[in-house]
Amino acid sequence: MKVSSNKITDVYAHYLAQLSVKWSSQESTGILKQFFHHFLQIPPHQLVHNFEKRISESQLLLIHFAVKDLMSNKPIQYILGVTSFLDLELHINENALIPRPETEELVSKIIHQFANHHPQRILDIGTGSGCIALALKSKFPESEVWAVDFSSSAIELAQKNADALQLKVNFLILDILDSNSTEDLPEKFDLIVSNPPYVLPSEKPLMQANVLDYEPHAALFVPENDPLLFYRKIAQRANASLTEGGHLWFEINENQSPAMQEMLQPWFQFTEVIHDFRDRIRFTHSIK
């Protein structure tokens, strides 16, 4: 079935019917308004006033393929190429995980903790899109922020975001699991933060198709037989690299909370487990 005309009212009705097969009418309306705003620069509140306007064939194709991708479970953030994180707008693509509300909460907790005494030097391990590092730099402009990732494509994306936001972050390609990896990091940090891979392969049946089919598995999954692999390596580094009284923050798999506490306690004078806004165990905070 083809769109009856290239009038916005007909285009809108056609793709609303398609989206409504998978989403509620309210959700479908919201999605289409995002598409018309992003691809055609028509603000949502002005869409109805433009219903009689005709769009070009190339504009129609932009909407068509966006809807087609969405119906194939491609995340809307990857379709639009942008996402929000706290008060930042970030470029996003399939080389990095889509930032989650839980990670926003992690950064918000760190910002609150350091409200009166900004950390001099920060390290973000597994930076992906750069969301954590850039959000912290935006709130702590005088802090020296470093961010690392094993993926050169992720670092390229993170640097693109830093340039767009005009925020100075030192990005490096570094594999935290590779003990032979050459690096140019400073010796000491006041804050180390990481949201590393923590999903077990056995948990795949619980995950949504849009995550499994599109988001980078290397940033999601940890070996079944070593669920604390990344945490252990990062905690070892933090034990050596944090200043006295320095802080280590993790986003974690709630099922690994007891094992995380047991691992961290010998290295740090204080460790706490913190629940997220859904009342799930989601973070650990340790002090050197």
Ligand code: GLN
Given for the second form:
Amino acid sequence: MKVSSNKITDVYAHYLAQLSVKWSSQESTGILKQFFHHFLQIPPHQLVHNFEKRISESQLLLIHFAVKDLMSNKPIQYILGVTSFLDLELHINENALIPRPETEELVSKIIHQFANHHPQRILDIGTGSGCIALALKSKFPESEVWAVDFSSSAIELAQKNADALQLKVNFLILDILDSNSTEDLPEKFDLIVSNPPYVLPSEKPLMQANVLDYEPHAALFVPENDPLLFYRKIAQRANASLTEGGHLWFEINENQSPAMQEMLQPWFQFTEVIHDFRDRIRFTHSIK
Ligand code: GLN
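Got the form predicted on its own; could you also share the form predicted together with the ligand?
Next comes the full complex, this chain leading.
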């Protein structure tokens, strides 16, 4: 079925009906208002006042493809190209994971821990959109922050976010699994943080289509036979490059918590396991 005219009232009615097949009418209204706001700069409270206005064919196409993408499970953050992380607004695309609330919680715990003695040097491994590194830099402006990722397109996105937020973070392309990768990092850090891939392929049936179909698998999955692959490499590096008393924070797979503790214990003087707001084991914190 075609939209009956380019009048906003007709466009609105047409796509509301489409969205309502999948979402409740309240949700559909909310989504559509967001699209009109984002793509056509018509704020939600002005939409009804503009019902009699006509939009151009290219404006109609923007709404059309946004609805189509959403109907095929594309996450709304990728459609809009923006998302929020704590108090930052970030650009986001399919080269990086959409930041999760658990990861906001990780950063918030780190900020709390360093409230009275800001870290001098911070390293974020597997930075993706740059969310962790940028949020830490915005809270600790005096800290020097480095962030690495194996994906050059993720680093490009993270750099774009840093530029937009006017935050100085040193982003580098570096594959943590490749011990030969040339690098330009300082020798010592006071804080190393990472949210590496931790989902096992066997856990796929528990995941949602929008995650599986659109988010980068390289940022999610770890080989079935080596769930701690990234953690071991990072812990090894942290053991060598944390200052005495330096902190290592991880976001982890709750099913791996005993193995994680066993792996970390010999290397660090202290390791604790921490639950997230869903009361699932989600973080480890170790002190060198
Ligand atoms: N928490 C993410 C998810 O549930 C996984 C993040 C990761 O692998 N680091 O999809």
